[in-house]
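Presented as structure tokens, the chain that follows is alone, the form predicted on its own.
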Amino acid sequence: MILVTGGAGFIGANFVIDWLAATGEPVVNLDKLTYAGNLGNLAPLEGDARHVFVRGDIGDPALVPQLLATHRPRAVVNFAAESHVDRSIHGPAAFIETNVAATFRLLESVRGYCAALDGAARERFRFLQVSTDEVYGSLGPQDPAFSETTAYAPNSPYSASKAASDHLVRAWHHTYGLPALTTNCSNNYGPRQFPEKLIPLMIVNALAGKPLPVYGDGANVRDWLYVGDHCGAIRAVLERGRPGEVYNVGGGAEMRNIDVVKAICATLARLAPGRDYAAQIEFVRDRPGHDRRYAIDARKIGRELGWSPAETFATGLERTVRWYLDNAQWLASVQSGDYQRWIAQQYATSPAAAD
């Protein structure tokens, strides 16, 4: 049994589905079900006795110890986080609460649980913190890619809050002996991603005949990682990673934002012909503090754990676009309520998507 936090969100839900398919090991899934947490993401697991869903907060000092004592997981995988840069600019308080304060309380709950385990169970137990390459800051065009020893230099409230939580995890390992690992991943994309992020928003807007808003000159560079490959990397780190270590996870697919949007248009032109999608591209005012380039050096996880991505950007994008075309009901369910209020607020300032 493992405990997954934030397992109704984009990466978390894909991980839970992938984990059960790959290992069959039961999962307790704790999620607060904020705007991006969606039980519809977990529809493939309906009726599956190996999956226990609990609605709750990772910072709840009563609930989390109760779940740990009841289910006695051998590992905790922490996906729970506020993760959208633009939202952090408009309202940083929620990011500090979830990514820093609530993560601290989660660590304290896990520390107490781990300390009470017997020798063999304690030796086997792991806490895995799922983080981001954004904690490293921004790279110049010729700078080497982020490695596990790159100094943290976060530039947004989101990345600063994730950097803080990473530092807490590191400190709890070194001070208290918590057997913790951290992964820092590049930009994920794939099925079930909330459509405020670049790739799903471009797909949604393109199909609706709306503008495809691109920040600034569109030359910001990101390394793109298919979410299924990320799930495989997390499994590898959980199974074979060394406690106290950090593992960078990247897709080996650096691309400018404008080229990503053009690739989406070309893929849609093949799979859903009938419109000149590229004609919908519009350049809009850049967002504050927009990091210019991210790139991940993933050689350590390849060398030590034998992981490498299975998807290229082209094959991953094809799978992603097909999923959105085939899941109109899921898309309609998330394009209401809080999502629409967010879009209205964001479009009133700079109508682009986070990358």
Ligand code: DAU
Given for the second form:
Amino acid sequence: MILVTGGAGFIGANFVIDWLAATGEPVVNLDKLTYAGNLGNLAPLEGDARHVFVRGDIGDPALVPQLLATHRPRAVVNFAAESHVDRSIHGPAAFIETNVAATFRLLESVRGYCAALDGAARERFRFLQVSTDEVYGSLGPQDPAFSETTAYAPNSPYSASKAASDHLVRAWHHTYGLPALTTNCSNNYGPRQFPEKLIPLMIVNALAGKPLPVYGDGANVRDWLYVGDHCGAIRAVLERGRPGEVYNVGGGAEMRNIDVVKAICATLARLAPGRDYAAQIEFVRDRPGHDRRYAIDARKIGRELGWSPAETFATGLERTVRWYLDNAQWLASVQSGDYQRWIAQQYATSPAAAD
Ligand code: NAD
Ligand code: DAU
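Starting from the form predicted on its own above, please write out the structure of the form predicted in complex with the named molecule.
Expanding to the full complex; the earlier chain stays at the top.
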């Protein structure tokens, strides 16, 4: 079996569901259930004995060794993190605590477990750190895409904390021989993404008749990857990746934010007609330190592990919008009082033109 951390969040939950469908191998799922974690994300696995959920912190120095000793996983896949850039700007402390300090404690727990394994089990064991392209900083319009050798240059508290955890993972491999792998992936979208991130926020606001807040001039570029393709990449790295290596994962789908928002409006106009969604677009004050462009060079994982994305942005967006339209109850359940407070705080300022 494998131990997945953060498996009640967006990518982690999709990964666990896909993993069980693809491999059938049991999963222990350790998640703290922060505001971003939601057992409703795991509803398709209700009653499935192959999935064991444990509520807890990756930084708990008693719980994690006990889980490892009890379940004896052949791999640990670490999704657990604070993940939203805007929240990291308002409150960086939680990002340092989870993405740096708790990740360090997780590495120590895993190091202890791995060291006590017998030869064959130790040879087979893997630790996979799920990271982000944001650690590489921001690209100019003509710059080549981020490769695995691009220097780290994180710009936000979130990306700095993820860069720190990547460095810890690298050092634990280099110094202690922990058989660790790291993936640096571009922007994900798809079912079960918390509606604080661009694509689900726009879908939710569009359907509610609320403004669609585009930061700055809307020309920031992201490289979008459907979440199911990210899950497939992680399975490939876990099975065939070489310990100590880094693999960049991306969708080859660079788009300006304003074009993403317009594509969402056009998809909604087809699937849920009745409103001029694009008329709800508003340009608002920019994110401080907003990275201009991300793009991933994913040739290494293609060449070495034979991975490439199955979805285009058009097909992935269609699936995503349909999922949100079909899951109104999920959507209502995640828009709690805390969510409303976050939205009120983050979007309190008026449109950019009024600044
Ligand atoms: P998310 O915020 O949706 O989920 C994070 C999950 O981790 C939540 O379920 C939360 O409860 C859990 N968690 C947080 N702190 C924890 C702790 N201390 N112990 C145990 N569980 C804890 O995030 P996501 O978008 O699913 O991202 C998952 C991972 O992938 C993160 O490491 C993120 O940096 C990385 N990543 C995300 C993207 C993206 O576009 N969303 C792209 C590349 C990489
Ligand atoms: O690149 C990978 C990263 O992608 C992950 O590591 C992060 O966990 C994930 O949150 C994501 O970070 P971004 O900051 O790129 O994603 P977000 O969805 O917050 O924003 C995408 C773009 O849209 C970004 O340029 C900011 C812009 N934006 C976002 C929001 C929430 C808006 O214009 N308006 C908004 O309301």
